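What follows is one chain in structure tokens, specifically the form predicted on its own.
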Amino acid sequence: MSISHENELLLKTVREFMDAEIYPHEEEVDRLGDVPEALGRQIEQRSIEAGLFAANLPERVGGGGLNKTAMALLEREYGKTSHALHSWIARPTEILLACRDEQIDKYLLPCVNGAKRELFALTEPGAGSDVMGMKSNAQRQGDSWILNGSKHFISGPCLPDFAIVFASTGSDDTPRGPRKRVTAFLVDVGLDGFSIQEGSRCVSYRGYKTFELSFDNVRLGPNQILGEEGKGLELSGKWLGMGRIWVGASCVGKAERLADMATDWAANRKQFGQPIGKFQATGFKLADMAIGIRTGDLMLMDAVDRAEKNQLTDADAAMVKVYCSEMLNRVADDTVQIFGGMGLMEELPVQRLWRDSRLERIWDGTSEIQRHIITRSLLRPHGA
């Protein structure tokens, strides 16, 4: 992949930061199942000093102003390590750019400078990937809204200051029948009726937290709507599309790290008088890894190019997400196989990367959901 001089300098900065601030803590965080608060804040502060914090947001709001090509390279490098650690280098949710008037000073700018953290709260216990199945709702009461419902599997590195919560505010008639009108709300932690707690612990990315949110008659003012009433899905769609591209980039990076480990092991581990990489059973696995990583990179950069030209479709993003996440899982599994029993021993990082890889086929939309999106894009032009 061709990289500009500016992006080569960016990668040098990121790699030096990872070597100094991230990689040394991987084993400890995985063992503890937690990122100590002091360590997280240290990563946060040093990423601000390095100019990496909020790199995805435009310079006009104080962000790093990186374009999508540069962000793809960044996310690819971050993907080589644990989400529990690199998530402290915040990339605030880009839909916060929809903030207006006093929302800018209260929500957007504090997330850019590190004073606040947000959560993106869409998924619900009974709905999962079925957004239209959400039960969270907000009823208008005078100038206010009364929010009720719950969210789960809402992930973040630490307890947030506020959540971007999606709730139904009514329904619209469409040619396909009634459709929920979904609105995004900015909901501050600490409001009466809003409770938040840590949820289940995951074996992937140990130390990266999930939260459970519940809302019991939470009163919200008109200035707590993000964007327009009823336009929440359009807002979330803008973020989710690129979010799936970043997942793809992360997967390619992690696959490359695993393949490097597998290649080194296959070149130096000897059986029957020769390196095991010379046996076709092992060597062909390495070849397939190289093909998969190269293909993932090509798909990734093609999607980024489409996004830069405002031509990215939901199907484009879905293809990147499903291919790269499944390619990573093949690479991770083959790496464990090449290492043999040692691949599952806690003394080596292979088993950790293998566990972490499994989640990528689930979050940000499962592989099945991605294939549904792709199928729909193929059939709809034919009226099906």
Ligand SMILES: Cc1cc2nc3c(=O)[nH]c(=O)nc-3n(C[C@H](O)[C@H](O)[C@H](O)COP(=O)(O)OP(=O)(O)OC[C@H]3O[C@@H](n4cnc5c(N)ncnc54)[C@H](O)[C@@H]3O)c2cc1C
Second form
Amino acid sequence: MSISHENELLLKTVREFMDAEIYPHEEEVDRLGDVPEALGRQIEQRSIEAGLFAANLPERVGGGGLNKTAMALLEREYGKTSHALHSWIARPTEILLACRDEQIDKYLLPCVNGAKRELFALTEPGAGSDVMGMKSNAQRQGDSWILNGSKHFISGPCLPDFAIVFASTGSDDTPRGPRKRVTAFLVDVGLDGFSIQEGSRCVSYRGYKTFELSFDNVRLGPNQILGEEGKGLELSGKWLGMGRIWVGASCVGKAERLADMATDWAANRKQFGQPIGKFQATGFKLADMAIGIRTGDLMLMDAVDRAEKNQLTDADAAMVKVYCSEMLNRVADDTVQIFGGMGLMEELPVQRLWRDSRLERIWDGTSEIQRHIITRSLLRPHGA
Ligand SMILES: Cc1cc2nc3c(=O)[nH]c(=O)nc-3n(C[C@H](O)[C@H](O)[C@H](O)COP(=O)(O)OP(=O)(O)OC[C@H]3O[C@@H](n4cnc5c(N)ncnc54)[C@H](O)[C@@H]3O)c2cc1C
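The form predicted together with this ligand, contrasted with the form predicted on its own above:
To see the whole picture, the full complex is given below, headed by that same chain.
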């Protein structure tokens, strides 16, 4: 993969930043299961100073204006460490670019300059993969909307200032029967009837928080709709594909870090008088890791190229997510195996990266759901 001079400089900046601000804190954060607020704010502030904050958003709104190739390289580096830490270097959800009029000053710009944090709230206790099973709903009352329902597994580095909440606002008749209209709302923390609390603790990315949100007759003004009423899923769908590419990039980065550890261990750990890497059973694992990482990188860069040309399909993004997350899980498991008992000991980071890897096959749409998307794209042209 050839990298432009400009992107080489970007990578140098990111790696220096991570060496100074992120890696030294990995172990402590995993042990505490928390990122102390002062540490999070320090990463946030220093990433603003380093020009890494909101690097994904266009320069016209004050963002870093990086193109998708540069963002893929960035996410690949961030993927080597914990979400709990690198998510403090915000990449605000690009859905916020749909903000208009006063929403721009109230929501978009504060997320770009670090004054506010948002959450993306789609999943519900009864509606995970089955998004259309959502029960959250908003009823029109005059000019306002009254929001009821709940969300869970809504994640971020810290308590947010507002959430982008997806709720049903009615239903449309379609040839295949009634279909929910889903609308995205900007909902401020602190509004009457909106409660938010930390949810269950996840063993992947310890210290990255999940929140439970509940809405009890929350009154929202007409300006709280993001985009158009009834077009929430179209809006989120525009960005979900790239989200899956960023997961892929992050997985390739983490796989590379694990493979480096496995190779170093296999070259230095001796049993039966020779390095264990010389036993074919171990050496071939390293070879398979290298093949997987190379393949993941190529798929990633191909998808980014398609996205730059506005040609990325849902199936393209799904393939990257499935392949890279499953490749990472094979690499992580094989790394534990190559380390033997030491692979599971808390003194070494292998067990942490192995735990962290597991989530990647689940969030942003499980592997099974990605395979559905790919299958559908294969069968549809045949009328099935
Ligand atoms: C740490 C963490 C952070 C998250 N952050 C966010 C967030 O910020 N915002 C947000 O909205 N969501 C978030 N999520 C939710 C995440 O996207 C969902 O967990 C994921 O989509 C799966 O939903 P589920 O957990 O309800 O599993 P389920 O949908 O209950 O699935 C359980 C199993 O059934 C399988 N399955 C379900 N339907 C089918 C089918 N049709 N065919 C085949 N298999 C099927 C699944 O693949 C899976 O293996 C987060 C989740 C976690 C764990």
